[in-house]
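Here you get one chain, nothing else, as structure tokens; it is the form predicted on its own.
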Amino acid sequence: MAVGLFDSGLGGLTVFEAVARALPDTPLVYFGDSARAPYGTRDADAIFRFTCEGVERLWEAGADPVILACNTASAAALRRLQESWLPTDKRVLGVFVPMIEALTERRWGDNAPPRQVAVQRVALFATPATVAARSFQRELAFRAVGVDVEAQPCGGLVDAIEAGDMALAEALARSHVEALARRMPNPDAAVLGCTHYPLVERAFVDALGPEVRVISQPELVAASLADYLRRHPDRASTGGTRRFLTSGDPARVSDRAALFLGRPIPFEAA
């Protein structure tokens, strides 16, 4: 079985990056649902059901475990796609947990009651249906106490992002940190909460300033699927195939792709 990762559009590629860099022997398949992106605005019971459809297409397409590479998906509709629809033989794992696990410094699997970590100050830049759905918040209260989080709906920036205007991307990025340090001017981290976001993280850097740690998840996220994978030997398998399916027009999803990564992505009609 391959390895699925799955996004409302291109964000996801930076993960399958890092994860086939981590990984280069294992098989993965993209999906990114660029007809439908982005789906930061619309309301949860559109993004499960499409959350829903798209990790269907890559059990099609012999994907398991499915990576949720989307914080709104996995904000929105993975707790309910897991208890309520998700069949017992099958895994689809979200973003969340790798940037909750560095910034407590603990592991996912660490059940001790809640503590008091290093950092008290975290500012998340995530879509609006991220910041509405208040997941990060509600993981990162099972593991720690006593942290303020401020976070701040990034509306407009995926949307820069999907259509290749990376100038207007990094400007909204700005404007953003802006708008979060009025009302926290100090944070001790900042938490790129989409997985769009790496595509600019230069434009967080340096607006943020070199006080503030910076998390980025496709490396983490990267990370944490290999020793996932280590733990369940029987869903890992070799060949290093790559697939990349968009519910979009496969050639302009295409050429986006290589603006973003910087060499040709092949996309298939989903």
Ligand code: DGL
Second form
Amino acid sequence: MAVGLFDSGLGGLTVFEAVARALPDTPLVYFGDSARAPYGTRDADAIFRFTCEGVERLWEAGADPVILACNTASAAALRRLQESWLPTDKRVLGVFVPMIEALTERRWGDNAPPRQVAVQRVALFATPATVAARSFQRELAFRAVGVDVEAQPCGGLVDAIEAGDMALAEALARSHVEALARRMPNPDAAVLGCTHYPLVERAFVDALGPEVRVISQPELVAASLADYLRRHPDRASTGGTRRFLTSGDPARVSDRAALFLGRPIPFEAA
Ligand code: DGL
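Same protein, different state: after the form predicted on its own, show the form predicted together with D-glutamic acid.
Starting with the chain above, the whole complex follows.
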């Protein structure tokens, strides 16, 4: 079986890259629902429905487990999907927990009660739907006490990235940092809680300044997946094949992906 990676569009490629580096021999299938991106301004029912359809498409392509390389889907749909929809023999994993474990200095499976951690003030940058779902705060509260989270819904940013307008995307990243700084002037850490945002990470890092530790997901998710496959060797295949599926126009999506990753990424119609 391959590992599937799902995103509303191109952002999950940031996770794909880190996973491909960490697991060069593992077959990977990516599906981006670019025809319906962005998800971050949709309601939770639509995000749930689209996420289930995306996961089914990845199953058809021979993938299991599937990683929701999308914070919006992880925040707004994952729990419902696991509790009410997912067959017991399949695995769908989200991208929140590895990030929160890093923030709270926990190892996988550490279920000790919430405790004081070094970080006190966290700035969360995410889509409006991720911010509204409050899943980040809920997962954090299971592990840490006394952490103040200020969330900034970054309207427009995913649209600009999907459109390949990186100058606009960088300007939006800077303005969202300024908006958050008015409410939380000195965060200790900032979380880029959308898999599209590492594509403009430099703009976030520069605007936040050197005092703020910026937590970006791709490497954390890749390390956590590698650990999962070590613990579940029955789910780990070899062969290293890569496939890219899109619900959008394959030529256009391939062009954008090549722009982001600096090499050809041949998307096929899903
Ligand atoms: N990459 C998705 C995420 O991590 C973007 C969501 C969207 O389509 O708005 O949240």
